[in-house]
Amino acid sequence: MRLRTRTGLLTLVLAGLVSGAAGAAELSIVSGAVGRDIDELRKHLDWFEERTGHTVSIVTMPASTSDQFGQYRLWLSAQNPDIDVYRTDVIWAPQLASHFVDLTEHVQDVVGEHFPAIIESQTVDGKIVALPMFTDAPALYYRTDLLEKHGFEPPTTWVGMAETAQAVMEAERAEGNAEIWGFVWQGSAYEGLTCNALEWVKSNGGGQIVEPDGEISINNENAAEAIDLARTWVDTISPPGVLGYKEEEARGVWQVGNSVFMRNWPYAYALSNGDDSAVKDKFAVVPLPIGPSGDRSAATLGGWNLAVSAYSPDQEAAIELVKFLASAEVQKDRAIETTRLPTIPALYEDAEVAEAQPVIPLWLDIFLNAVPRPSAPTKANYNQVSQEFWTAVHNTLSGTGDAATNLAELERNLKRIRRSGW
């Protein structure tokens, strides 16, 4: 908690004199994290402090985005003045917009640098409420050494993935690799499962849970087929504990060399190629597979943004911080160091980015074809919609009812949430 005492004011004045910035502010930013996110953020905050004389502290959050959102909502509802900048998920803008500063006039000099669709996703009622930090879209990670060893090509369908995973896992176990599994992913009951299951459903021609026009579409045969197919992976090619995995649990199994395939976000790429990784130089990525009744891959659109609290007492400095963390300079460093996808198109053509992380330009097609979660049509109801969806999916995956039964119940629940309109 920020203490604005006389001593604190003296410290700020001294900091301003040292840096040459008489109006130095003491800021705080709240952020969840996976991988090296906090270390990377701290490095960039150090750059910002050196250049401006402001000081910035980090308030860390649990890895679960669902837990983060709940805490954010509590703070913002209480008009907490101790958090200046929030790192926000791409889906949260419609739900939290009333608590954030309208950045429209403050970012006119930089807003044109970013993908228009991402800026649009952070625009509510004509007001830009957050500036993009990085974007996200998952891919299928696969062990190049193991597929080559056992004579397989990277799969293009979920059925093919499961068959390859089973065959390679069994062959490796027969050779004494008892810890190997075929496929790890995010099966815990949280927002990450919504992302995974949306990909299964959409890639199988089953729609987007709630369509852009507000229609509830999830109760259909293709959606049920996709989720029932995923149920067959649990305790066969995927460990039984996968139903408790989030991103880092999946990466942990993968990175020690104990999985043939992994579904994860771009951040896991740089970590998997780290010097302490058992899979360094032994893997690659391809688009997520297609369902048995589908005709295209689907990757859930992710990404994180930066919003200034309407209750911050240092809004001018906070806006300065947001623009710095969203800048091309910082996004470039973030892409090189942690394979976070830039929101600035020019960085996909940057020679230094391509040399350091050749996968970044290749990931552009995955991102450009990503599928949004239905936060826009469901507005303030999105989190409740998502929770109902991941609960129905998790019930199916854990053997509590089949997908058709659970999706029928989900449809009834969503209609109650919608009532006469979202």
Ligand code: GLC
Given for the second form:
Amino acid sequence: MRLRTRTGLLTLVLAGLVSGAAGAAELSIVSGAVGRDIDELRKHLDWFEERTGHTVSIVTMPASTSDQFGQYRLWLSAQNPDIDVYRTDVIWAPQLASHFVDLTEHVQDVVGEHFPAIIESQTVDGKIVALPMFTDAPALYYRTDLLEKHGFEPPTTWVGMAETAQAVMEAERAEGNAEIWGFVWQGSAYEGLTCNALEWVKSNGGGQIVEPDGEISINNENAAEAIDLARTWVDTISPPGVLGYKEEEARGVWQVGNSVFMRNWPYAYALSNGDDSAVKDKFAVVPLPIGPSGDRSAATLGGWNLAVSAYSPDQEAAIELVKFLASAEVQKDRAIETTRLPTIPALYEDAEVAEAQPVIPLWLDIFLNAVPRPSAPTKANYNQVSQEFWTAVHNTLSGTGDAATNLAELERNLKRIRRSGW
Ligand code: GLC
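Switching forms now, from the form predicted alone to the form predicted together with the ligand, please provide the structure.
The next block holds the full complex; its first chain is the one shown before.
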């Protein structure tokens, strides 16, 4: 155990009283971030430090969840003792479970507060490997001012979205708004593209890549149609650079007022309404559109959790930290300040949350109907499966083969990865 000597006697005594511990731990938490995630985390860590006497430093990571995953896997395989708490993506639990402390016994008093399905997603072989910080499900952001000005309703289909995007973009450009685009999203070759493309495919009746029973379903006509359709957006309604965009690049274009539509997660909502945003009070969100051969919208289920490293020398204090950051008090502040969706149902009925961010209770339905990526059925292979999928999609979007050809090859690759079973 790493002990820290406090300089002020009073601080030491107070810290001891509050934490009931003989000494204060020095913890470190590693976290990727978009938007204001790190500032918000730092604020909550300050609260935690004041109350417990422990100190916590943040190790920051690049925004891409795929980059984070690669680094974390290296650190965990090396049994790195310097990181106590990992902020983990909802899809990672089955792949990293063996490196994390079993929280089951430690969270019995709070686990019932959360949506059972989220706890389930973080439970591997009966072991709770992480507690949720916030959940995630994207929506279609649209410019209320521009749609109204040009006489359009918010679209419910992808085809309708593209038509509206094209018409509004052309009309605006004709009026001298030279920088405007129709639709920004996440087309870079990483996990975010898996999320976007799963939405096109699922909302077109094309399944969810690998079905819950483990069947590889992606090589089908509806899936190919959906991806070929998305290809037509590149360099027409979407900037050619969209094939390199992650969440923040899309938000950057949108937030300076240069896109009619954006696909993004809820964090972009509070930021888009910030005082420095060009689209403040000029936008709203609706569920993502439906494909030409589909009958319902699909939003990919996301979300972030907190896990304690099995190699942390301060596991007790680390567990205390995880419980604090996942608590209703902290989730409420996170929802109010950064429109991160709580994982605690009661917060969707909280008057202060609804007053500060009326969109949060409205977003509940999108989250409750969200589609999981196939991380549970594909187990330790998920990252590879996703990588094969986003590569096939990225190739199609950039004109290397059509979707039917690329999905047939993807199916062969996935079968090879699966061999006799996931
Ligand atoms: C969001 C989601 C996460 C997903 C990522 C993809 O952060 O919460 O689950 O993997 O986007 O970029």
